[in-house]
Amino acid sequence: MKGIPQQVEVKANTKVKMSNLANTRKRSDYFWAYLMIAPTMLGLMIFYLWPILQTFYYSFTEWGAFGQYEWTGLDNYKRMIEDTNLIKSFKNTGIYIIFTVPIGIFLSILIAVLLNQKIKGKSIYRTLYFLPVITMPAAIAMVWKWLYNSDYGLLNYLLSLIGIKGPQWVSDPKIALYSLIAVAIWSGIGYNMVIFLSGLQGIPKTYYEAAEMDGAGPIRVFFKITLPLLSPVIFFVSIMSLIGAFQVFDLIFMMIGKSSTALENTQSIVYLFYQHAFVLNDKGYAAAIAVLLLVVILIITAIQFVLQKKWVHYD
């Protein structure tokens, strides 16, 4: 009987040693995990977090010559209330979003569904639709600027063949913004199409087989099976498309001239930020515009996350 307490003590010591060894391994795992993600976290802090904090601070300052600035408090934000250019830029950006996001998503879903069928040469079609995505935005803008040219552009030439005088696509203030919208939709379809294709291919075929046995037609299958099961992908694409539309700049910069009469009706929030930051050297007010844009995007994204509970199906 005397050996029993010794055995219990040995087992207790063994458990303590094993526990200490497990804790040591756990700490070692944590150390190596943090070490591996340290370069990424450092990069995020240097190139993302720190610039955001700097921009927020600079939004309360006024800049002068030679990089000098002074604290002005809320003056830049008060100035926004009376800035008609800012209001106009928000209006232009809103129109751009209203057209590009829904139409772009609709066309991307339509093309993805068609290319998900058993058709000949679908790999070629997928490649052709994706080509604008890997093309530089500047190159896209220059090609479309040539197509839109009112004197020797291809579009006006084709219209002249049927006796129609083509408009000034990028210099007429009434239609210039819609010309940019058409280019944005065309260039963005390929990226969204690939995402929707991956979502479609992730839907189990058993659902379609069961629907076919029940005699459901293709339209009913699309609205009752495909669309609900694709809703998480649609939600993701809508968020990314909305954020991207808020940040539109390159098409306006490349296709609309700085002295063009259509600039006022096409400039976006980001383009206005560019003008104040790099043309007018009004970096304090430019930083305030950037902060305002960030807040607007965060609010709209938060609203999207709240509303997605009513229409996104994850099961």
Contents of the next structure:
Amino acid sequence: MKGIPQQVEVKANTKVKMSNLANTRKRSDYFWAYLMIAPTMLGLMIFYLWPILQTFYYSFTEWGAFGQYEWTGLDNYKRMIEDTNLIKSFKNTGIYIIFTVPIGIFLSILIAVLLNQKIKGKSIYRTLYFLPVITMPAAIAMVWKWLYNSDYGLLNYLLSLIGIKGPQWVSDPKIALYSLIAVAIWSGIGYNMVIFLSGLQGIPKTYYEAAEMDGAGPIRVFFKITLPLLSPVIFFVSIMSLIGAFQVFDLIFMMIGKSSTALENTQSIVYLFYQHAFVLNDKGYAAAIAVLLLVVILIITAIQFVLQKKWVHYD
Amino acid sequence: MKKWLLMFVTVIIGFIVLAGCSKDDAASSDGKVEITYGFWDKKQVPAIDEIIKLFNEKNPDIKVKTEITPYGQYFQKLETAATGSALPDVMWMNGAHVNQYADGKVILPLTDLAQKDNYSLDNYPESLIKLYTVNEDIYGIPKDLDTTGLWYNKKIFDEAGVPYPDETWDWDKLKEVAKKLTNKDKGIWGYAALMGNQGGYYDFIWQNEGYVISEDGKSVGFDQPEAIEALKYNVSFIEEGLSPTQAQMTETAASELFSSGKIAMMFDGPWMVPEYKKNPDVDVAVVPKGKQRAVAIHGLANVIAANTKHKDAAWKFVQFLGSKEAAEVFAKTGTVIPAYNGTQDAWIQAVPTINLQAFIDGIDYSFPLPSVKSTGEIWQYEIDVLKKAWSEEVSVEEAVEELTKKANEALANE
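For comparison with the form predicted alone, would you give the structure of this protein in the form predicted in complex with its partner chain?
Expanding to the full complex; the earlier chain stays at the top.
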């Protein structure tokens, strides 16, 4: 571990002093470093970089059956402007993000702070909140689909006991998206909570002791110490959950049937991509959707990086 | 020195792992040929396993590996596999896709192979041979056939004191009985107006003397008055509360509601026999007649991938799957109606508690499921558009206008 920073210094300081010996050593170090990361880099190139470039290329083509395609220039992008389904899917994804990301982060901070206290059975609670994370998304979707079932589901049965006729959670176009959001928040809390917990434990105790000496109450401590010092972690989590939320697919695919009346009001950008790529075999247009999504995520992440200077404290 | 050794070992392990990813497992070492058989219906696994066992008694050198993909993803997977030259050697095909696959040259024409081996195609119903003939070449050996029947729950009929459906029924009678059997307090619907084409609105369109795709294959007939009337008749069951709504049927499949006694009558195919026979109250009758008697007929076939590495083994297996012996396995296990002429009686006797003759009767007045290159695409538009009519979001007239436009465009692009 020590070797690398030293080399950097040598390189930065002087070229003249560099002896032959150091030169060979440096070269062999680089060689080994590159060799070490070669398998990973190779994997990244083959499985990520190359497909991205290919997707970009295919977004200018139109596909026929079984992999034949022809160059059509900007046609796919022109088509997007008039595609009401695409606009709707952006709106759906937007609503999904606006609810899942802030609520998800708020709830996971809240739970992380509570579970960071000295309470009994702390690890049991942590395990319980983390359980959805290690459960397969498909299994989660199946279970919730049954809970939500309007005629035979548990949720509406419980509502019927207190005399309320429950709605059609996943079939009513007005409600279905929010039902999905609830499941997404529920299943995402555990993962974010663990990251926040580690962030909380990284805050030095001395700050709290000092605050206590000065007579600050717990709420003031939370807003003046915990939150600012947790801000780098919040920043990280918000970027990751935003990207994740932009790519939502499996919940919709599993919980909303193909012939469901709520599909138009729940389908996300990635679902639309899937529909064009694999159901309608319109892979060129699907590639264009993927490129658009990449650009949108890129822009929003860039904006987040600019804004972070105003609220993230690196200490 | 130890450090160097450690590094070296790490790198070697890395390369071994990478190399492991690309390892090819094509041929096994003991001289056996392995072929894969791709299909979608889980319910047929016991019968298929038995057929493979019989096949292996005669051909011990050919190992058959089965590959099940649920129908919802089956053709998406095939499409991707075909693009990447990774199709199963032998696989199921349906009428909706055979044109596209034959035209794309991803499945093998079997005409020459059949001639060489003197394999007779006269053993199968002509309509099915026609279905799998593209540009005068046969591409699939018929496996089974299916028509539509009116499934009903005897218990619900008995409790309401209504006689069971028979061949005298027509559309008015079906509606009338559905009204009698619907019981809101018990949560029982008289009829399930499924939004499905085969065994659903296609059958009704033909019964009303309408058509789905014109004879020249250039336009669809959804916007014709006969078709509109047929679709409206379907939707009216939902409007009048005699059928579960479209939303209810997507949340809980109608077949599940029917098996558990929540639905008194519904159209469905013979492929549901293995499932429905578990409920002793269930029986089946011929479908009611409209202006004429009509049901959809369709059948699956076994096809061979064009780029298979084991053409001879695959062809041997396909021949066996199309043989009388294999057909008899399907028949006596009551799995599907085998396509091999003369084996259907054994199928009827396999489940004596259910009046399976109703499906065989249907063959006489059946209409083949339309098959053009863009059938798959048109089916997708049917789902996208007709569901809005089924959920009463738009009128049937508005829905068929949109559907006809989209489907005609697809036909024009072929």
